[in-house]
Amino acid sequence: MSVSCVQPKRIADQMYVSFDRARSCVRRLNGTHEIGCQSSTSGNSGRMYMIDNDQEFNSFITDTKLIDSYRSFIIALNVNLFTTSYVDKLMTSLGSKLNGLLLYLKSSSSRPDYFSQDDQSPNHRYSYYLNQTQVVNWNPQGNGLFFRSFPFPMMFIDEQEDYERLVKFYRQFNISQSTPTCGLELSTFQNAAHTSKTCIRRNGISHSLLDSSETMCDPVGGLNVYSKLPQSLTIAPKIRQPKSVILILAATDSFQMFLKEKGPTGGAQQPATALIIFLSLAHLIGQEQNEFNQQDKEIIFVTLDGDALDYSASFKFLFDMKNGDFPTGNRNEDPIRSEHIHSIIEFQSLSLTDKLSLYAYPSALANQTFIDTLKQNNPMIVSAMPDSPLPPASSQIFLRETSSSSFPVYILTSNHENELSNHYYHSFFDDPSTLAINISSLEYNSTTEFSQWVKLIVEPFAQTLIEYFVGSTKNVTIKQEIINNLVYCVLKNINCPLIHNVTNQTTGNAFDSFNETSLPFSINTYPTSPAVTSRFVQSILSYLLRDRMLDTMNLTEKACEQLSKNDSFRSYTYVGGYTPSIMSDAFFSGYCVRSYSRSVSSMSPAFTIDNYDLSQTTYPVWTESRWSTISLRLFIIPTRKHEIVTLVIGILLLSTSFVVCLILRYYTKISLLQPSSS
């Protein structure tokens, strides 16, 4: 036999069946406690018991004979039963015998009607209404399980092939108590524990003879990005006028209880829909920049990365503003402070609905002309009642940290009677199918119901901004192709032609490793997480808001580089160009993009202020634990009879080996003592 044909297997590989695509629940911490799940250092294991429906659930928790016959259980639970009620009943019935929980999804068509582990009132810990007794349950189906701490690991199988393998083994071995049964091992040990304060302190402690410190956790945060038309600069000695800045906000993060190293993160409705509208609007503002450049108003587009957990990114943005660090970069640019803000417009929690709600607060400052014009241009928009409670939105922190009588905020969202329209708020089930998109058939220039809906929103919005801030009436249109491309890039493949058209080769190549990957909307940790979402947004935003005058100039890459040497306020990039966005009749082999764009850390100010006590609640102090191994393995647990037989056979073999060794030793001595015949 040829040596190359030998394929040895480790014993461990033959003992276990691994599920490498499972999602896992991890540990996170804040200033007062920890949330999430984890296993012991060696993993948690136990007898697998599968529960598919309410009847099977009730049958199991009342079967004391079965429960008493095993030391520990790993419960495989239909994801439709993953609610506070069922989880609490399992923990009460099994006590310390509950060694882990494995959720499974039978098929994409069997997903629950509602699935959200966020609170019923998201981000209520730091809302604008913190000291008020009235609480609005914007997410009434939220069960809050994300914010609970569990003493056992949880994992989730969402691939149908993995579910079918799991069921196959379970049915094969779990026939009766007299036959071998299936066991599961969940390994999700987390380094961090207790609180963020404890964990950050432990980060600097040496844990080995090599005197090298081990990082236990990382602060939550990514990058805030902001961009504007590059012509609108206020450079000293020129002073920025009060009420001259309009901020347009969108979020770029979400969270879900169960993470997967490679796979969709959810966030199609929140925040992807708002982000696509946000970027489409940026294109129209860039397209009509001649109208806006004649005004003394600046429109700044801002994306916030970290607001899903207690608005950390907004706190950091306002902290920078208060300290004169907005905008960052050249100190000769007059800083923007709260008195310079004219108004804030935010796109938040948008869904594919026939009606959109516009919240304006405070009503005393809200401009009724702007509201009426917007509603006239877009009949889909309905005004909320004056001074209605605001939905979960970053604007709440802008109102809270400044004076709520300084400027109005306008929040466009999808809800019905103070309930968000998103049934999968902060869940990976919030996927493109909730937007009537078949992701498998979506192409780069596919026109979908959703992309047409975006067009119906963004064109009237841009038209209203021109009418209100410029004072002229003008019909503005965006090519459907541009929205189609954005939808494809954000929801299916960020390594799309668009990102390569608007970046240089070096930046574009960084997206190659994310081919066929949707834009990830998850909790980032600073500075360890790859900031691919922020890089993507900044690259697209910079190009859409570029100085269009340079589109008509056939500049070489060298000439573009020379321009950058004489301008410390704006950036210059030589790119291939995105044809649908170019208004010029002439097309060139390359374009010099002059843009104004900045990115800064969105990590909570609590981690940047010297000697800040992380147990305080002035700022959110979320951290995420580090881990080394995440694994889910299935194995076979033999029957009691089989274990006894194996033990007896082992003892007999051991005894026999001793006897044989004694006999061999005796005769060997005799043989060695015999004189040689020679």
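Numbering follows the first chain given and starts at 1. Predicted model, so just to flag it, every value in this text is computed and none were measured. If you superpose the two forms and keep the largest set of C-alpha atoms that fall within 1.5 Å, you have the rigid core. Compared with the form predicted in complex with its partner chain:
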Given for the second form:
Amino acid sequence: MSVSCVQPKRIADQMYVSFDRARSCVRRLNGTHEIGCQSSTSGNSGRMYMIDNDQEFNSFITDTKLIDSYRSFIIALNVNLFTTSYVDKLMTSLGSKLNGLLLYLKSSSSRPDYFSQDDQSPNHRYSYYLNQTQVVNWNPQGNGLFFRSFPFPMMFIDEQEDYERLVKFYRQFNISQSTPTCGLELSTFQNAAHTSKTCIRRNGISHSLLDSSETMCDPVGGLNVYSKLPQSLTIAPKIRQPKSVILILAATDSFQMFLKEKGPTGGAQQPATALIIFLSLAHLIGQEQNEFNQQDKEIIFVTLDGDALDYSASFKFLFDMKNGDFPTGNRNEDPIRSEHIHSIIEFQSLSLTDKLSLYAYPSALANQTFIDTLKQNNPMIVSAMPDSPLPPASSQIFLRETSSSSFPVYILTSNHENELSNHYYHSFFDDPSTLAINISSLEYNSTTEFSQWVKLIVEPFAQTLIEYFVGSTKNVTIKQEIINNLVYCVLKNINCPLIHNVTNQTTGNAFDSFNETSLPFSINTYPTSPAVTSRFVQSILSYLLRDRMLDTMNLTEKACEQLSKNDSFRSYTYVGGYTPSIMSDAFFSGYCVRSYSRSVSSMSPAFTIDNYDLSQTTYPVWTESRWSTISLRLFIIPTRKHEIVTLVIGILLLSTSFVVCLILRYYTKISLLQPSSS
Amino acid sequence: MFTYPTNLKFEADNGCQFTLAINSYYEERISTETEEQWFRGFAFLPLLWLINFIWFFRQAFKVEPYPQQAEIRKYVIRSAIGTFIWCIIIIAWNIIFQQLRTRLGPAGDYLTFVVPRGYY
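Just the form predicted on its own so far, so send over the form predicted in complex with its partner chain.
Entire complex below, previous chain first.
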């Protein structure tokens, strides 16, 4: 006799069809507004109506009979119709009957040509933008919907199978008005409300002795990482010389209006391309460290996490710099202040284009020799007109906080006539296919057009840096393999051999849970979000800029630990070693890596300054709401007749059961039913 | 409330007749009870006054007069007035709080016992 384990099926589960891989829009707050979407606690439901094109849209808007016959609607809208005009028209004609919006993508080949919910002039909402008179629309196709507040939930189905299931049910049940129709339920309840100030205040309120306070929102922030060659340390009593530090900047975050727990976040053109170039350049600097160590200037590689929303990370970085906290760590290291900075180089919004624009600001401080050398070494680079408005870039904040009078900034970006080449700026459609990469066939060492393009940019750039700072002309080359590996790790799978080769056992194992995930670029909240991006970048950056003299020494793990005991400025780890970057002939089983890297919280200073009023606009105060469940379910709304019949049968059954019980009580002798004697 | 004889007439062995006023014990009790309840209600307990009023309403107004009834009536009426005043205060505070909760800023939030999630 066999006993089979039967999975009990609840009737409630059989009533709904869930779509687990849908993306949703969440609520975020800043000092004065709330943006994003909100649903009711138990979800927003309504009759589903699918609108696929403009004609269907117009016929729906004018069909007042249909709109009047239902109490609420969930509109399934083709993503090509997701523009301000359509959404506004829908909201005005349906009013409060619009209970939710579900966008769908029919197939990956039918994605719209432009899809960006960021503003036309990104990061320009407040006066954080450098005070330049001309407002340039860098992102002309941006519809700004990300920054609006919607009273209903919005979700997005981007998987083709999900779309086909949805259409199958819709076509099956939406024949005419009298047959049962499909209904959708969107549940994306967000805890935060009003403004960051209100929400942060409510985070700490708890009146009861038993329950602790409930956190409703988290400040936006992640980790800023910086690293440099470990041989150049300015330790007391040595004093740092003015204009002796060069900062190279890249971003590690982005945002998208629709996000999901486990899914690609976009960000291939911005910031992944810039980040890959940044890391490859770090490798070249590390490779040529003997040259760079001969001169007195330090090149510090800095990644900023949180600049997509009002440059929070840059503000924090400059705040730390003003307070003498850059670099953090041992107090004996002389802090870097604005007078020590020689120049800033930033890689921002790069795409696979054959021309790159170089912005240098202010023109009075920019060094023309440097610019000319850059252009001479790399004919792809075109310099912009002097003092032309800068694209959205973190450097703007560096200039703003130092009144543009201390150092020049050089921004390398891909744009054409004041328009960014990125059609999917800050949206999840910004994926590797926009870089001519076929992600499904990409291997760990595939050479792609993109990785060859990166090589063509990075080599002349490193060459220029050597010519300009060291003074010698040298042909530098980077192995194509290294760039291929970086591209694979960043865009396809961060659990790649590279990350395991450059980290020790424990750190490397932390990446196993991210197998087959690309490097996520989204809004991080500190400290709740895992911020795997910053850890990944820090591990690779510190390895690439390591002291290569130790590559020639066969050290044991114990010897490495011994070295770290005497050194409080640099970190020592024992790793397997990334072979393509090792120049020596001998290969050992393990290497001791001496590196200099720091990571600091990149939360806006507004959250760390005592008694700072969060409604002030000195610093950005973005927070992201917390939520518990996000679900999308489909169910069938029966016809009116069906509902009435069900109700009538129910009432009849109820009264029949009363009658039967009465009869049994008074006309039979069943003791269970008799009134009790006491 | 239970009924009880108002007067019990007894005839003693020696021929003396006397009436045992046993019910005055209960009426004394009721009178003291209303008075004590009235004082207890001052500890911000309007429900005690409400109960005082409802429970002893019959004794105060619906039963034939007896000596302690004036006292009882006095305290029952006072409890009724007290309850009414409390109702006004509570309703007024309820309306004020609901209107001003969001406008008061931090004060409104700190006064709220269960802070609303997801809404201002």
